[in-house]
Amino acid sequence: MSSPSSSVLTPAAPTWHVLGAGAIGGLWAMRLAARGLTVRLVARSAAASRTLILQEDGQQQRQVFPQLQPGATGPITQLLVTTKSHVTREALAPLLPALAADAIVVLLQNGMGAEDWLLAEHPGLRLLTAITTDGVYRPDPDTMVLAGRGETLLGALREAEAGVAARVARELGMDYAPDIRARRWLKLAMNCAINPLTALLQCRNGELLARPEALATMRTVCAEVAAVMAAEGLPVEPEVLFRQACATTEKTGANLSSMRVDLDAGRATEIHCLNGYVVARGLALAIPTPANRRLVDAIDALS
């Protein structure tokens, strides 16, 4: 009797492309690969290859990737956008003749509007978003520092990808967010309440809370925030948003805001992403928004 053949085929580990592999996207590429994933990063670079370090909880994990360039990628069902959100469109134009045509696409950034256009262009993808609270930052370009583990939620924009999200969300080690659209917001409000001010004031997180005129400032652009979700169908107290950011504000009161270190470095930053987001959404629904408009006024102004 002859004993069961050997040659019997493993399934291959799902690809994923990552778009981006800065702070975050290089954490979440170091993840998808020790979950056995393959993944490969997508840059500008004509490396053939690049080599993430990651340190966490004193120990320190490398790992070598694949790098491959926009116009090189091959077909992608699976891409995973971690870039800034103010650049997507760019970054993504020439990856979108390789997209097929129901690919998965997850953006995981903070800010929005980039789902809006995407949506409108490529109706066909099955397009996720996810928010994180990990804090990250980089010594180096190629070495990632987790500061503080948070958690990831993801979830679908449409109702009938609702099980594609939780599959995907289960595939990546993130949590499955049924709720996600309600969360970005809430996200959406921490960072239009907080980025912009320590920008422009030139401090950490926490010197807010000793600032009258920025507690002043950051409730009125809650109160903001909070008139324009409600229009949007997701209603919320502007005093529960106001003492969300404050809480926020403590709990990162020694961090840098990325608008902060943008600007400083004389980089665009993501107003337009946040701020400017609620400004263009008030005027879709007719809801005044001064402070937030005042507030892009003021970070493009120095950009």
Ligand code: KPL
Second form
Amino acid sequence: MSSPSSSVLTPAAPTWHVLGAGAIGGLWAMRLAARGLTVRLVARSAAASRTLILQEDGQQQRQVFPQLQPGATGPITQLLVTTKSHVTREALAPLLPALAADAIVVLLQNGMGAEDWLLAEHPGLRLLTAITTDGVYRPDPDTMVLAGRGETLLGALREAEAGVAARVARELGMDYAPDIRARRWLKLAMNCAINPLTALLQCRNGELLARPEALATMRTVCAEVAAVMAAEGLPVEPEVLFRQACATTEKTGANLSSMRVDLDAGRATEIHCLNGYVVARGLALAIPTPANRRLVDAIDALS
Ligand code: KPL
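Right, the form predicted alone is done, so what does the form predicted together with ligand KPL look like?
Expanding to the full complex; the earlier chain stays at the top.
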């Protein structure tokens, strides 16, 4: 990792690097560029640049981005990570030599866990986390279609970084969330209740509501997540989580969940950063989580 960036940081407009320019990463690269920010994609190929296309409200925008080449030296002082949470470590590893020790790193992803090892292994990073309800799909690798505009919340994991988080949220055009920890757990609960069931039952999100046995599992999963959240200092009524999960299922009824899409495409799923994370925190806090564990085992058996 590079030495702290303060001596080399250009005060004017440091570049935002985007690691994982898939659907959400590509969308945010386009949004940041539209805000006049300097953006560079972390390259997956040897190409010096990549052209992304965003289709939104019947309009199409095209933008050419420079790409950071593998082995490039830094310092990277601002990094937006939009990889899936379970591949964060391997995606980040080649960048570590170029990453400033006090870089601002924003994790914008489903699931939890990456922040734990990042903070433990690189405590100097200013690590912020974000969640989004934007619905984006890619008809081809370089085209993003914004199918449903949602909200994107960003906040700090550590109190001392609240000011940085508020500033970065403004700069990026996200909403600052002082309670991001609770918001992430609530999103985690939704993903734990919906994603594995849709993948196992091979159904769209909305179809879960018509299946009594799926609803019963969703209720139990939510109760377990609520128990773990309470032990984490984030008390919430189990029924409130369950009702929110049902409302999300209804609102995103026509969606194929991200886990179903991953499973169908033969890709590794996020199960270990979703229900698997709940099981791991449950173990650490002596809270039983058998329903979440059963879903992890069932998805693992199919993967
Ligand atoms: O976030 C989602 C996902 O699929 O990962 C939900 C909310 C379930 C919408 O599909």
